[in-house]
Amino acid sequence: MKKQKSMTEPIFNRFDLLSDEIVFLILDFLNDDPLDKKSFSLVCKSFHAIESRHRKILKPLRSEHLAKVLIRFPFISYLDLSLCPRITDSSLGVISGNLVEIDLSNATDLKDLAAASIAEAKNLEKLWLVRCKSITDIGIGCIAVGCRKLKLLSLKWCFGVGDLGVGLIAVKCKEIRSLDLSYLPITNKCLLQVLELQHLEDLVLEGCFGIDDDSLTALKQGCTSLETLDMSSCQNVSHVGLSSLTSAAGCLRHLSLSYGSRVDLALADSLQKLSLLQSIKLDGSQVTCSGLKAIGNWCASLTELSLSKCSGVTDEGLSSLVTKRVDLRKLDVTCCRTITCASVAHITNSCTSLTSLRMESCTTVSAEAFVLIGQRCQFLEELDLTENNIDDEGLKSISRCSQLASLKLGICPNITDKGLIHIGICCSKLKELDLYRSAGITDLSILAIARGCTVIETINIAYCKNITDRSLVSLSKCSKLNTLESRGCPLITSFGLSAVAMGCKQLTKLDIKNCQNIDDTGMIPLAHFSQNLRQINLSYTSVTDVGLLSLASVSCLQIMTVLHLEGLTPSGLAAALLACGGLTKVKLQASFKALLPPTIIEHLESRGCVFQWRDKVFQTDRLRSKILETTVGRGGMKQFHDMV
């Protein structure tokens, strides 16, 4: 009798016969969808175990299952735990010496204890710690002597590190690179120090009170090693501070004075020194013509200028500074609404290998300037057009420029379809397009960007009335859309939007506010297909307790706003905040706070939520809009309806 084969003789796999580093290759090419590598590991043991050790970022959204997953991926050396809800002390008692990257920005509650758990990390080079606002410099201290290798730390807006602890990152930290200081209570006392640092390139005293130029002229030397100052905001720092802060610097590249001290002739001429300088921002500053003169006179190198809203910017000064700087590749004028046609006129003849425009609100400028931008400007990757008077021709000449990756066109009545087409069929790199209120948009210009644009990834349609489902069905094609805002679009329903579902499977942020034909029969294939979504605005839709209670399946769900929903009940809103155990913002009507139990948002808000409650009463679109014309102007609608 023939002897039956063993059932625990072993099955031979292909895979076991590739080295890890040709398996590790493989999954470099998973980048395309976060869930991809999470498929690749359940296959099998084998190939669970590979994706183990390939993994190097790690960035979780819940801190809870933190050292489970330390030891899943145990050669993890980027950990980002900047969208984790309540970081606590205790949490970070597992952080591993193999670190390199750490970013805790926004942990609040992360106090002394904490640093000591990540000064443990010998190895640490890169430290993020924006907002942690409870650590002292007691805690810095911690970190300054343990993780000797930092080259980048950021301190922005830690309220309670002043000198002290600045001062002993300085002189324990000596291959600091980068440094972020904002907003902190800090004096020259420590700057002379920070200064000292040999290996110093990019420094950010951004909102930091306490430097005058008194502080700064005590300075007896500068840091030659510096490339980039960030200044903004530094009110009590004129041209008599900056030129003592940069005598020696004669390698900075890169300076930012917004909402700053004035920019005239004295300020522009402490510039002369810097012949390396390539980059300014003077956001919100007050400007001269002679100042931005003397700019065009001495800063030979300067290939990127920020004017955003700058008072003061005239024909007169643009036109002088960019007919002389030819060279300028980046060129912000957002709200200088003096300028005219004359303006562009000069900064399409003189500055043709511009990539980035930004005339956000240039309301003067006439729709024949526009035309000037496309026959000239070729080389843009980026323009922001937002209320202006651009028209069909103007669209029409823009779409030459094949290169664009960004185009906004927000609040820009004379646009149709008719010009819109042209962009679809020419500039297939397009990956950002913003229509916002753009009311002659319909769906046949949005089939052309679907069409040509394949790689788009953000697409803003709000308020566009005209747009139906064909639209949403014609941008399912495009797989790589990660945001949708289409809020006021009442032709919109649950059909398009279930195509969008299926369809963008890396769709994080969704906007279907006052679509009011979308109901649960399409949160129900958006719960299903969509697990990337991060944020979602339901309000003024008829989605109801089955809608919201779907949306538990999204494991990744933090931010969710829910006003107005007419088919919402108490109970239904409960049990769908219960479920969804990732969230870190719920936006909701007054109304509720009485009628949830408290134990249940108080449970909520220990798990990290922040609820936020709005009491408003229930406004159709136009009234609204009417209401919004008529405090904000046309300006400042896109900012409101963003807040809300």
Contents of the next structure:
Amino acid sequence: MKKQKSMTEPIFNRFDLLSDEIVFLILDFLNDDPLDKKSFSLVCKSFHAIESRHRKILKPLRSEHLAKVLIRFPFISYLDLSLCPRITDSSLGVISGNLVEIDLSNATDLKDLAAASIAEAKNLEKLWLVRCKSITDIGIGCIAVGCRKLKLLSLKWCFGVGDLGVGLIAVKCKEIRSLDLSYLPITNKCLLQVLELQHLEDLVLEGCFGIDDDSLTALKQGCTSLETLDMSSCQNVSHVGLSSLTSAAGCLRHLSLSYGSRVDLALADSLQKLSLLQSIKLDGSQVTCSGLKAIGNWCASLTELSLSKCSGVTDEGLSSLVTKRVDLRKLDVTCCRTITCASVAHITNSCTSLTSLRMESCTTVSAEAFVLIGQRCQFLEELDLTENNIDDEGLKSISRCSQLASLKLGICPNITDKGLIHIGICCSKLKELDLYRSAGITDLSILAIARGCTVIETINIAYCKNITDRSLVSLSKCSKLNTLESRGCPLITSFGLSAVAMGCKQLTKLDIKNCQNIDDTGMIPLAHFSQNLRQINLSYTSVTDVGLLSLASVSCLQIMTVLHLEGLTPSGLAAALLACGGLTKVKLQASFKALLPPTIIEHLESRGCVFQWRDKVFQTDRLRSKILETTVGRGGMKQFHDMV
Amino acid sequence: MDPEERLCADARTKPLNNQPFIGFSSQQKNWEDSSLLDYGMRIEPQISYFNPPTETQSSLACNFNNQTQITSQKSYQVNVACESNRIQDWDPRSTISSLSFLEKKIHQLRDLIHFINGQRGQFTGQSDELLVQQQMLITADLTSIIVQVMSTAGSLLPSVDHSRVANPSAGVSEDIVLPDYAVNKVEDDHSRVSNPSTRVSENIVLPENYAVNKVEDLTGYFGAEENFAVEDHELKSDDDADEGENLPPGSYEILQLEKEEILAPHTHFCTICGKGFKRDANLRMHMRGHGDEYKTPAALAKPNKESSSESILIKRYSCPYVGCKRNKDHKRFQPLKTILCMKNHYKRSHCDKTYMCSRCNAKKFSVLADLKTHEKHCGKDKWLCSCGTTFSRKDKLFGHIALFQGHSPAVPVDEAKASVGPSDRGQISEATTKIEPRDFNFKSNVMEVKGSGNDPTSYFSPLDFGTSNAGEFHEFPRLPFEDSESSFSFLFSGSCDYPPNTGRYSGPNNLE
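The form predicted on its own done, now the form predicted in complex with its partner chain:
Let's see the whole complex now, leading with the same chain.
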């Protein structure tokens, strides 16, 4: 050994000429694949040490070795534990003072003791505790006292935290910029203290039912630094409370009033003082025509508007608004089922600089409207046309939007290869494409997309029955692909899957439900090459014990749905479940519950795995097609969608 | 003296004295009583002359020489007046003239009352108008005479301390009064106590056994009155209740008890066997055993409070501890409202805390009632700060933390222990609930051992160390907080001095 080392030393010396800083800079570019840095660190001890010192971000999937890992990477400043199953209080005992950001979302088992450990990270600036339900005011109090530099804190769904905890945060952490208090049982008491924070810019009060008009009108001063305010689902707040809250918050730029009170003239008038208001979210509210018109009149700097699932959005109101607000960048009219081509004509006519248009389920908009979109809104980056009447003419027109990154064409039965090939040719920046149940699509479209849109990351070809292995082979050239949904594509085989597995190393999410021709021969290359796979759905495939067991070599695998695999035996399943150490969620047939040894289930649950038992009747192919026929025959793809 | 008793006394007086002016006498007595008390209150405690016994004797003699019809109280007052005048450039002639004036006026008064009495019967037949007119005239006459009598009597009143009259050697009744006096050793009350005693001494010379009755009656009355006040005040325990009170200095009388008197466990002693009691009622019950004369309803009855209390000067108390804000010599003296306030204040502020809570073995009190109040809540204070302070309410804890830098809420210990690991879980379960108070007494014990070192074993209650084994010692929640900066570190700063081997604690030698 020693001889070997001395022989290799000259090479080391040459590399030692590079200072650590230069190597760090090189490492900064190794971001595409997390495995790259791992490979680098495995070269030699010196590289290993450099990599250890370089790493700032840590997002482990398991918390068992957290203590060792934190010792190896002493300069970690951002620790994301949101993917770890079952983080316990004791696993957080190792938290060091270097950490600047910690994400503990979904660690539902965490208690106040863990919060006390977090409080040891004195330099902490950002902390997410989403869904940490067991933490109470006491724990938050510890954090408030310990982490005085906190700038961001998310306490969403921390039901154990109330006025006292939040109030103490407001008293002790004066640096807070962003505070998420969604769904907390808080009242006006702590809001008073929160609004006294000098630097508060972003406040989320979503679903805080304890806050009402009476308490808001009692507030003497608003927060002058506030820029973003989310009061979604605050059902007890009307325009009265809102106007008193916003009276002093003249800097407010983003406001969300989703699922709140009726958007009428009175509410729109209360927005009049907010001259800097850039974005308004009114999702799920009842909207009046006069309200929309007033918003168009008052909000001079409006660039983003969301009316998703709003009732009462008419052509008149929407047209009046968009003709006044020509600077609009983002517009969401999802499920506004009463608007027609007239609205789209006004939108495209005035708001030519739109970058995002979401109009899922605007079923009354006729096909010619989509031609207008392509002609006039060429800066579009995001376009959601799910469940619309768009046809190939419309697609051809939309292909002019060369900046397009996200295109959703789910349940658009009128589109074919003819239109989609234009997209593939022109939209080279496309990252996300949704073709769910757009049954007119064949391999030709996918070939064009795979060739033209090489940066594509997410593709959904579910229930496009005509897709074959050729599509998958072509997609295997898209090295950035991380999500593939190909449910119900009966022509896809293990060959296509193994091609994707070999080509797309980034694959993290795979859904091959109901691809009966995929069997164990597809699983083995998948297990070998797709080391980043986190989520897989294998229901109704021909995979057996062998294939499932082979997946155990994918150490990242966390979520698995295994329903109705004919070749699966209880012992094989038990072995696979035990072998996959990182599982957090497994969907299984209820019949297996009795067949699996209870000790194994107990053991897996103690590791942090959650079982979901499904009791669906096995649907044969024939039955399936029968359902398909009847529902489509009755008309309405939507109903069909809902049923299956 | 309650009215019934008074009637009783009057009734007794009637046949015994058999004097023509019964009505007057009783009225006079009434008046005298109030003035007497009034006068007693005005006495300044600072001035304490020594009154030679001879003076009292002589005054008594003088009293007899006068042979007036007036009541003994009256004679006492005269006697006092003579005395005071003698001290401050005493002029017997002026006093005598005043007295004769008084006598004259009292005669007038008596006549008038007779007249009223006589008229009452005649008027019944007359018209209402005339009756009203006449009555008004009579009332005006009566008022003017009373005013004159009072002012003259007032001129006789001395402005000096009369505690000297109360000298134990004064009067024949010394033996009888002394025990009572001993009980009420309150210096400032001398005058009050002495008044009856002097009275008694005068009465006792009267040949009738009425006087003996009177002695009992009066001593019992006065002694009890004092005690009654104490009992009453026991209800108010807060000695800071008068914080906001702004009495102008001099508008109240300052009384100060000595330390020994404050700390005396009993304030009522049996004159016969010397047994002490906290309450006069208990003493009266006890007295029954000493003879039938103590079993009379009069002897057993609860003496009533003075009816003319509004004329009494407000009493305030001073703490005997020099330098205390509650001491009368303090620059910004704040008097204490009641005698019990004063007692409690003195015990709380200037005495050792001898009552320790047996439940937490940490809290100590100098007033027993405070301990009892604490015991009601002990163990219920579940909201704990890192500084060791416990709160019964969560919002109080958070208010405390918001106020102080570096304090943080302490995570409940049972939670800390639960996460230690599955291996420890077995032994934890039994002790999780009561761990909080235990680590507090641990802390306080350690501190005390360091401080005293005389007999350290006495500080360790069996709960702490006697029964604790090594395993239990480990249960103190050190694990998650071992850093010196941890919120619990203060708790273990002391405990860390000792290795977790309980064997070392067996003998005191190891500790120093």
